[in-house]
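In the form predicted on its own, a lone chain appears below as structure tokens.
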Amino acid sequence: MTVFEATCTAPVNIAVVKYWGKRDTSLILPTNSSLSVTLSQDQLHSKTTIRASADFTSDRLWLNGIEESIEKNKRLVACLRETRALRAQIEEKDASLPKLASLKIHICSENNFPTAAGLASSASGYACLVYTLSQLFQLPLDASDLSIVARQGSGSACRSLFGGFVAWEMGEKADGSDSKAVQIAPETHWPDLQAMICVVSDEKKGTSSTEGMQLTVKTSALLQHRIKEVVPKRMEEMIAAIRNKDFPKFAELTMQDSNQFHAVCLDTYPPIFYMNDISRAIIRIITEYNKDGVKAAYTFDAGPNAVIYAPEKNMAEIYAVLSHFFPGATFDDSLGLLSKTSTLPPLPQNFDTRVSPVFAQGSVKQILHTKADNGPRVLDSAQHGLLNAEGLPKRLA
């Protein structure tokens, strides 16, 4: 019997102009455009296998080895409905094609990093789901078309369908047909730009992004100013900074936007706190590091974990600074930062170490050194698939 199956991975993206707030909660249409950097899947990715079979009696989903209800997940249902409808249209036009749209499917998905901890797991997860469905159903859609479907699972997922530097254009139409992701520049455009992720906490956050956004839209006056006055100009400036590889401007805009996003969360009533004392210490440390010229940029999504963007030449020094204040963090050195030397560089001259106390061992659990990279990848299911011969997960929690 023919097995219809696809396995793919999809990356995390970290926004430098943030998305926060929906003008339509069911279609997930944003109140403003946003822009992100897609990070390497070597460190952070979601992996999904989907199989369609006449033997299956119902649609089933396993996330990180635990079976989840599909029916209760309206967003996932929306992604399935959209992709099946597109497949059905193709089958109507060509009677010789296998009737995949009507078959039940088993979905198995795993993240190689914590879920719901502010590390963009829903972005990579839904991007991977929709991309894998498009491979299974052989949909003739480009990444922007697919991003419209992925957006209905998780807004920021639309940006994970591209590599490099990606804008999510908010669009104007009520049906969401022009609210999609577009690539501003490929991952090869700015190879000198790298990132360091400080995993401060991998615990599930207290206020989910969905819940937080709705509350902010309802109660924050600052959000309205951000939507109307700040973001349109900032998007233009950020796109120009990326195209010109202007790091000081890119860094300034990135930090300003992160600050304002968290100010909007504080302006929400009651306020939302995503950062903690360690997050705020990282801001002070990077500010001190930049006092003689901008050499690094911090940004924080809806969680306490920091992403620091910087040119490659500054990365060893940044790691030395972070290691001073946050001893004991495990280091993912997949880019070979320390391969040439076993000793860290000294702290920069004139660096005032009084900006922050030295935190207890393990206050920052892990530091990941990474870079911009490509969008979703197709894998060989026979070698990399997550389902066994019976269509059940090979690994259960």
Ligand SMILES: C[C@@](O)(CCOP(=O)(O)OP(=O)(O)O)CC(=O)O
Given for the second form:
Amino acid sequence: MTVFEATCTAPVNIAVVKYWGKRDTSLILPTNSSLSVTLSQDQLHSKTTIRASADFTSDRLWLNGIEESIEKNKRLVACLRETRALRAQIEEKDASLPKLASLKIHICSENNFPTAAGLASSASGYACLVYTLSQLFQLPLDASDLSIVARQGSGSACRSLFGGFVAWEMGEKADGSDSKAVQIAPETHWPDLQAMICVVSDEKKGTSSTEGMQLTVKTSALLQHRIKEVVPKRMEEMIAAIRNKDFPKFAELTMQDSNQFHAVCLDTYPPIFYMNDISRAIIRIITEYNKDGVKAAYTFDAGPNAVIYAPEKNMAEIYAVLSHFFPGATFDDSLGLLSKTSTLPPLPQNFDTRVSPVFAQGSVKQILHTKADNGPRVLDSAQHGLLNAEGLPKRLA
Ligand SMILES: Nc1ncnc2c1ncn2[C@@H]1O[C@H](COP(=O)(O)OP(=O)(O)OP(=O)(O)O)[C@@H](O)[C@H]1O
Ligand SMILES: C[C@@](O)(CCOP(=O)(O)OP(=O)(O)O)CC(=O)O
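Having seen the form predicted on its own, could you give me the form predicted together with this ligand?
After this comes the whole thing, all chains and molecules, with the earlier chain placed first.
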């Protein structure tokens, strides 16, 4: 019997102009446009296998080796409904196609990094789900079309359908058909731009993005100013900075936008705090590092972890600075940063180390060096699939 199956991976993305707020919570339509950098799947990714079979009696989902309910997950149901409807349309037009739209499916997905810890697992997770469904169903859609479906899983997921530099255009229409991701520039446009992720906490966060942003929409006057006055201009400036590979401008806008996002969280009533003492120390350290010219940019999502964007040539120095204040962090060196330098560079000569205390061993748990890279990838299911011959996970938690 023919096996209908697809296996794909998808990347995370870290926004430099943040999405925070929905004007429609069920279609997931945002109150402002946003822009992100897609990070390499060599370091962080979701991997998903989906099989359709006449032998299956119900739709089932395993996430990181644990079975989860599909019916209770309205967002996942929406992604399935949309992609099945599109498959049904193409089956209607071409009778020779196998009838996959009516078959039950088994979905097995794994993240190679902590889920729901503010490392954008919902972004890579839903991008991967929708991309794998589109492969299974052979949907004739481009990445922007697919982003409209992935957006309904998690807003930020729509940007993970593309590699490189990606805008999510907020759109205006009530049905969401113009609220989609577009690529501003591919990853090859600015290969010099790299990122360092500082994992301050890998625990599940207190206030989810979904709940937090709607409380902000309801209570923050500052958010209205951000939506109307700040983001439209900032989007234009950010796109120009990326096109011109103007790092100081890119960095300034990135840090200002992260600061404003956390300011609207503080302006929420009751306030939401995502950054902690370590996050704030990282801000002070990068500010000191930048005092004679902008060499690095920090940004924080809905959690304490920092992402630092910088040109490749500064990365060893940034790692040396971070290691000084945060001893004992494990370093994921898959880009070979340390093999290129036999010893770490010294701290910059005029760096004032009094900007922050030296923190206890392991306060920053892990530092991950990565770079901008491409969008979802298709894998060979026979070799890389997550389901066994019976259609059950090869690995359970
Ligand atoms: N591989 C996956 N496949 C399908 N769904 C996933 C996958 N990974 C995560 N999710 C969904 O995303 C949820 C986690 O999203 P959440 O927004 O809470 O955390 P996060 O994405 O890590 O943080 P943030 O988006 O704020 O950076 C999970 O509970 C699950 O429903
Ligand atoms: C701070 C952010 O990371 C918020 C991401 O929010 P989500 O995309 O996780 O929210 P939902 O659409 O409710 O699933 C900023 C960003 O990625 O732009």
